[in-house]
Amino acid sequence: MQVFDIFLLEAVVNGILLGGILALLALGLNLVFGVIDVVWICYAELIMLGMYAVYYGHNVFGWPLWLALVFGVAVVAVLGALLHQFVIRPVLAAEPINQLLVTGGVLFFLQAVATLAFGIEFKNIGIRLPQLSVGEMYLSVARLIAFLVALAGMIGMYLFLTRSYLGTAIRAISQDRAIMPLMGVNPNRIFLITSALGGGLAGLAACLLVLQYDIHPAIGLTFGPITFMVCVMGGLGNMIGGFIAAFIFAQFISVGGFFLHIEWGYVIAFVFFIGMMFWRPQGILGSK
């Protein structure tokens, strides 16, 4: 019985690690959907051109590790920028339909141009962080490693929104578009760095999503329809919503996959996902 024990709790550990994965990959996106209100289909592909970023400067141009990470987030903070400037901002004012079809059409576009230039083989960085041994627990480092940096990302997102005259001006505008511009601040402006820091937090996530998985054009798929239930189930655009959901898919995850099948975990978190969209559409922290 005390083995059980054990493994139930080292199951609800990784849990907890892997919500913070969830939770990292959901805070750019909810950032992004509570400013300018457009969701990015192609979020996870940012994520992937992200990783694409890191092996380059890795593996190919022989940059030590930290200026590759540094590197994979410059590039997708500028690649958030570009999408918004000649993808999103033509569409701002067409229905939202419309939005998620550009958007979408992105995410087939960065998936062809990957396959092109990159090819469909597997790549890796040939870096893999070591298993932490608790007593009898094994847990993974590079779990660890994103779930504190989840922390620290919502954290200091938090700081900058509520402390500085930029953050300030970023959540005045998401709530009221019409009478910023009357108050001197720069709508579109507010909104391309919105998409920078957007895109930089992929870049983030990709850097700890590099270490534990393999590179290819399709990975986006991986984690896309998931980040983008945890930010729904949370309240689309709601960065606290985000990261509370993301604990709760990862538990049904984990848990669900220790007393039956990894698979079957997924399985359940989706039932889960589709009775809390009956139950409450808005989601956990969303307005109606």
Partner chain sequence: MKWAALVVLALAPLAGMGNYPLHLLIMCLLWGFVYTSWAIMGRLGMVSLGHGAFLGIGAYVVVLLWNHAGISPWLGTPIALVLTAVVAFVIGYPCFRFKIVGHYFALVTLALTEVARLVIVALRDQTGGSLGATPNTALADSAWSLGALQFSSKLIWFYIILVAWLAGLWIWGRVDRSMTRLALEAISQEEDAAASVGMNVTRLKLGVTLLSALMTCFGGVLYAQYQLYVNPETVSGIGISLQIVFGAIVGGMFVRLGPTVGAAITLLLAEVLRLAIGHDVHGLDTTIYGLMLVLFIIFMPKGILGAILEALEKRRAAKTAAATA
Given for the second form:
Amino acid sequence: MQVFDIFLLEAVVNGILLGGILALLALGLNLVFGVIDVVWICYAELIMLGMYAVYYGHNVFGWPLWLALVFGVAVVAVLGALLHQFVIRPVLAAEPINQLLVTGGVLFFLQAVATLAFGIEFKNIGIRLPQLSVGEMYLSVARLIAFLVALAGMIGMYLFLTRSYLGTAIRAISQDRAIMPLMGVNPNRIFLITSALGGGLAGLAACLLVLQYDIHPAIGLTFGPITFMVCVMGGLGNMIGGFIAAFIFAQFISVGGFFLHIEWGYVIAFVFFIGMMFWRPQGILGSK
Amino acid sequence: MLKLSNVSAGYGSFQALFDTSLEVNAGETVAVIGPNGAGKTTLLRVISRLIDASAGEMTMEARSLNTVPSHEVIAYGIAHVPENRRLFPRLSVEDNLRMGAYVPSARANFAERLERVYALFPRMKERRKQLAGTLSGGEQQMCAIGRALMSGPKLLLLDEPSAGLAPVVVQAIFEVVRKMSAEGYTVLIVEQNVQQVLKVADRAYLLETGRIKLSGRADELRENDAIKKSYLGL
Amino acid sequence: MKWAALVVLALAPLAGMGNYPLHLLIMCLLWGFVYTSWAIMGRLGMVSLGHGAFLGIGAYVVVLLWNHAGISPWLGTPIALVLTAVVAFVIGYPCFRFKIVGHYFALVTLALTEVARLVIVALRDQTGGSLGATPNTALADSAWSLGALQFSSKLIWFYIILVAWLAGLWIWGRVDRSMTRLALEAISQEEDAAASVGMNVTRLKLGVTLLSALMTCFGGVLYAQYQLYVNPETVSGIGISLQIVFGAIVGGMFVRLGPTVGAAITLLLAEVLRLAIGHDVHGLDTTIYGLMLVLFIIFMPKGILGAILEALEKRRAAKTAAATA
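I've shown you the form predicted alone. Could you give me the structure of the form predicted in complex with the partner chain?
To see the whole picture, the full complex is given below, headed by that same chain.
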């Protein structure tokens, strides 16, 4: 019985750490979602390209890891801005569902471009962080780092949004886009900055994922859906809600996976999500 | 200060403003009165460049406004308090005021102007942490005016500040307008409450179906028979 | 004209068509049927990203019942259809009841299709997991088995799928005719207005959804029996769900033959690119396809056929206007 408990505890702790990654994944998507009111269905594919960017920087160009990581963040930030300028902007006035679908088209496109450019072989940067043993538990150092970075990202984002003019404008624009020019704000510029920021956060997530997972063109499909679920359950654009939702999902996956199998963990999480949508469509923190 | 010559404008194929000429001099409070749908709001939206003028010239301190992007109008010293206040409901009062000081030239003076706005509207200081959406109608109007003042404008455009407010609150709002003109602000105010606005304005224009029908000193217009009959109910 | 085209289509394989073109034709009709099924609800503004779930249920339930319990597809298909109806109801009813629309509806159904894929993978002992599954063959000593719904002749499959496809188009027309204009508008946008005149919007939506889901499930059955191979990635999950949506959009989801045109174009595009470039360059065909999708949704949201019909309509209107003037 003692052994059983320690493994369960390990699953719970690993779930908390996984929650950190999910929270970080959700952060950028939530920002874009909350401000521009557009779902980037291709969000996880941006992360995938960020992972390739880190791989190319480190393993092909031979840069030091830190530079490759910075490169990864920068590449995805630029991609985010480009995505907005060339894909989202032309459909901003179109029906919401077209905005959703157009980024779905980008998803196919980015996956195919990655296949074309990088091939279908699995790649990894050849760095594996050790397991940390705490008592009788084994915890992933990579996940621990991701957890801490997610926490720092959350706090940084909160301070940016509440303490700076730009951050205040980003919060304001989602409430009344039409009068922003009267404040001397160019809405498109705010959208571009937000998209670049959202991309940058996706790049940050890419940096942490690349330490744990092999890279291949379809990797986005494995964590894209769960990221959407986290955002929606947290309440679209509600970052604190997203943070909490990330940890709830992570526990389902980790503990569910511990008792059954990892796929069942995901199944339980998704079924829970569907149920939650009926019970609280506005998100866990939303009010009716 | 602000000069419009023969300006026309509209929405799509619908023309709302015909051949309108109007002038606001420094230090003046000018009112534009007229019935609902006369094109008063359109007039202010044209000045703020939220919609394009299809014909005519607009200048602010002798600089043309005609092709200025709407978000740069504020740099010409024009601040616009829009119809229905349009505060950011889920931002605090102070964050709304901060948005008013968004342009880089205004940020340096943020603290000083905030004090000035709080002096003008002590109520705003009490409620500075409160979400703007939870304010009463009159408080929202004050917050909206305060927000516009935060950019340090030379000219303030007010769109129906008394609309939808209780009579007592309307009095308070016009008191604020009077106070601002006493402090030397230049104000262009659009109103349906003709009786009140003619008491605080120096000059006024009557706008009907998109055309200026009358103009003159406010005290003269108050004695004008047509205005008396149609707008003052005398 | 319409009937002549149909006769040509029906007789084409008899004129000594090669196996490969016949296969392409069958796939066009099969996916045309599935895309049509999706568009029956998609055109009303209910954009489901979850049709992979229904396709997966159809494909897997029939194959699994055959392989593990020896139950004939003739019995397996109704079972799969019932299961699909239950799933569609369980998801659809609360969605429409609580007015979950737009992004939210898309994301709920997206979760559903992922659940289907993950369940198939998780039940790897029964389903073969991500390696896929093959129905036990009944063709060991004969060219066809009616009981197992297995035929080695592509010609038989052509006619089966042709009939299914025609039935799909017929259902589309029936849905159009049975619903008043007001009902259609009610579903797609003016929901409150419709409710105020006493229309049961929830029931209308649910009916259309059930129809669409059942047809898609049947498409899954046909796919599995024709290909004699199923794989969780190709019949469920986000990938196939998006493929269904995009196929319908490219062709034009608001016109009856639009989804079929979409299926034909996407399939032929992939084939042509593959023939032109060869197998060496992985991903070029999908790159072009993805780019096309993006351009389509931005510049031609009504799809190819939709845009063509609209242009023709305009020309005709211009001509009549000129004639009367």
